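In structure tokens, one chain follows: the form predicted alone.
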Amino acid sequence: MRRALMIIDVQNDFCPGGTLPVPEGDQVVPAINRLMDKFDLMVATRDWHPEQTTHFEKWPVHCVRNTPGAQFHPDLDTSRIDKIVSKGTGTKDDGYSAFDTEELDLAAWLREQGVEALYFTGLATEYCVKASALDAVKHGFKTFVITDAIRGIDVNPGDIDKALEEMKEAGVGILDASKIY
């Protein structure tokens, strides 16, 4: 079974010092880099917002395309990433899910690569990681979230735990990196 490591939005604006920082968001980077040796394929997503979008009515301005904040965290080993998927590219597009992109049909592309299982890492647990993992299940992939390689915002205390429970109920496997072989 071919497996893909899904690296969700590990971008400067979502890390400490960014415009929409996820607490300890940069701490996922070493875990993700270590996990790369265990996977056949690496796919990274990035928020790639235009300067004007309705998304910024809900959130501070972040990850505007071609800005330093939209770049991947400098310690992320991008040399090993096989595919970068941009999302949130439209003026009315939130782009939470890796599968919600005009760029390509990600599910079809993954199938063309022979991928059957997706393992999610990145930021933020209760938004883009959750939306991507739930969509992966809907597309028929065996889906897992690696808990020590994700971080969330927890806008309302308990949001992260609720997101993990929702994913688990939908059929997403919840595990830590020590369970990956």
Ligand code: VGL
Given for the second form:
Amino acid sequence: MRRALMIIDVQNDFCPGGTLPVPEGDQVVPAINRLMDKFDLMVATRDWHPEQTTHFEKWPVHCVRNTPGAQFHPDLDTSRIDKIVSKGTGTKDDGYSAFDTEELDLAAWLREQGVEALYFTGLATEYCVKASALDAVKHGFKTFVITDAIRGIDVNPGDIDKALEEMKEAGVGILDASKIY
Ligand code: VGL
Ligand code: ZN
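Write the structure block of the form predicted together with the ligand for the protein whose form predicted alone appears above.
Expanding to the full complex; the earlier chain stays at the top.
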């Protein structure tokens, strides 16, 4: 069975110093780089917003396409990424889920690669990671999140724990990197 490492939105604006920083967001980077040795296929998503979008009525301006804030964290080993998926590209489009993209049918593409299991890492736990993992289950993939390679915003304290609980109830396996061989 082939498995893919899913790297969600490890971009400068979601890291300390960015415009929508996830606390300790940059700490997922070394964990993700180490995990790359264990996977057949690496898929990275990027939040890739236009300058004006209804999404910015809910959030500070972040990850505007082709700006430094939208670049991947400089320490992420992008040389090993097989596929980059841009999302949130429309003017009325939140694009929280990796599967919510016009570029390609991601679920179909993954199946064509022979992938049956998806392991999610990245930012932010209770938004794009959760939305992507829940969609992955709906698309029929065996789905996991790797707890030490994700970080959340916790806008309201408890949001992260709630999100993990919600994912678990939907059938997502919650594990840490030491359990991945
Ligand atoms: C995200 C809020 C707004 C995320 C993206 O990547 O989790 N969160 N846009
Ligand atoms: Zn966004």
